[in-house]
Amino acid sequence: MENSLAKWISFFRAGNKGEDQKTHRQEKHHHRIGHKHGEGSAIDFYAYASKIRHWNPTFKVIFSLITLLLVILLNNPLVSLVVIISMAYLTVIKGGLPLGAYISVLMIPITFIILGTIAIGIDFSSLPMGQFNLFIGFGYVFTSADKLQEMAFLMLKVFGAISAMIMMTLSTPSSEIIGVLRKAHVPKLIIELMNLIYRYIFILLDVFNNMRNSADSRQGYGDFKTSCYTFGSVASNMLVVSLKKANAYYTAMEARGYEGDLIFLEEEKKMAVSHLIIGAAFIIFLILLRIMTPWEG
């Protein structure tokens, strides 16, 4: 009897140990860099997990803005290509962000870039025109080498500008970016609205996810008609819940001494001289590259 009892105890201990190990593995998977609950929260998560987060936020914001302006003003495909590669290097190699996560963040702007620039490179006509044309039954789809080149250069230009901003957002938490804007003397009303709206977005996302999961568990998206009805119900409930939560959070702010000024604790990060030198050298290199290459986007 004692031997049987000992065997059952050891069996359950082994099972619990296995469950603990499984839970531990799940928690490690949950907290690794590739995890995300949505694009907005994922970007903020990546920013806090970035290895270059300790860089001075003012430097990162100014460097990104200057790079963006140079991509637009210099209007050179080589400059755009260098910026795309450099920003990817800073984000993925220096920042430690997985390449797959970086590509997933870029997929939305890349889609809009492709859809927006196709109209420049490809056109329709009732007559055959251009160097390349294809009859599609009711007309011709045509293009030319110049149009395709213009489309490619514009894609590089827009993608280069977006890469500079994505480098900033994936390495600098939103609170630090807002802090830089505060130091730049952006009106206080705009700063406070940015803080409140940004934080409230994730509250509403969490509420929406709960509502969607609840509706999905009740077959609320079984067919098109039911999905439309569920969408309308979730949208109306979101409005009511958002108003209730707004009142509740404003009451909580007043209870904690809110008198019209939102004050957040900000970490002071020293400006590294090496970063200034490398940043200035990179900007000078882009200008020289534009001077030495005659191409224009």
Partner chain sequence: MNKSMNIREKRFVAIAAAIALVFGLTPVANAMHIMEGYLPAGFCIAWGAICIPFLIAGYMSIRKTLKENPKTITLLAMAGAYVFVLSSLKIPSVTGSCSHMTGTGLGAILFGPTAVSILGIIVLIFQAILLAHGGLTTLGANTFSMAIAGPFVTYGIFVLCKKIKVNKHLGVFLAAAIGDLFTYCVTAFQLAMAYPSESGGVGVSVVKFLLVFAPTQLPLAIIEGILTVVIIIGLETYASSELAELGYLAGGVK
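Switching conditions: you have the form predicted alone, so give me the form predicted in complex with its partner chain.
One chain, no partners, no other molecules: that is all that follows.
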């Protein structure tokens, strides 16, 4: 997971090089994503490549949040299913993200989901209970059809919620999400920190990648003990480097007239009326769906 984000940076850059000389841009980035590194850390990369990136970010954020809340509040498997399908449509068909990449992002939390759902679905007792039980020495593990159904519905709900959230993150660069937060009157200090942190994350990933290569080229990950020592050394050195960089950045900011107010130029992207109408219709449809189906998740 770790390096993949850093690697994506170099991938993207490597892609740029060619463009540099040949001046055809953008299209190149829509290459089929190799599964080699198609992990969640590539989300930032996908967001910039998305074909719905130009949609108004406020709309995307609010639409995704409302959908997310409805999935949880309505707690209805049909609603979840509709959300899963429509979010996949938006992200994959409209956004142009390769299906394999989309699924790999969806699967990031799979460990948690499996373990968490098992813990919910089974129960312990000293007596044999439920429809299905298993004796494990000191007591029984049991579950029931109801429980199993609850597990399945919960999984649907979780995937619905996740797909609503990643529809936003796979189509909206973080800088634009931060811009939406700023409009929502999140305290200025937090916004400033978020802007800087977002930028610095990529700086430090580069630093980390270089240090890791340097350590690796000297056999620094040969065995577990060596790896621990290397990891610790790289981490503490990365901290030292980041402190130096923090100073350098402040100097560079002052040199351009920074006086304590960190305001970045943002470009307004027009809100399309059609998006508003379709979005509202979708939300109403979800609510109606809940009213018309008796299920509780």
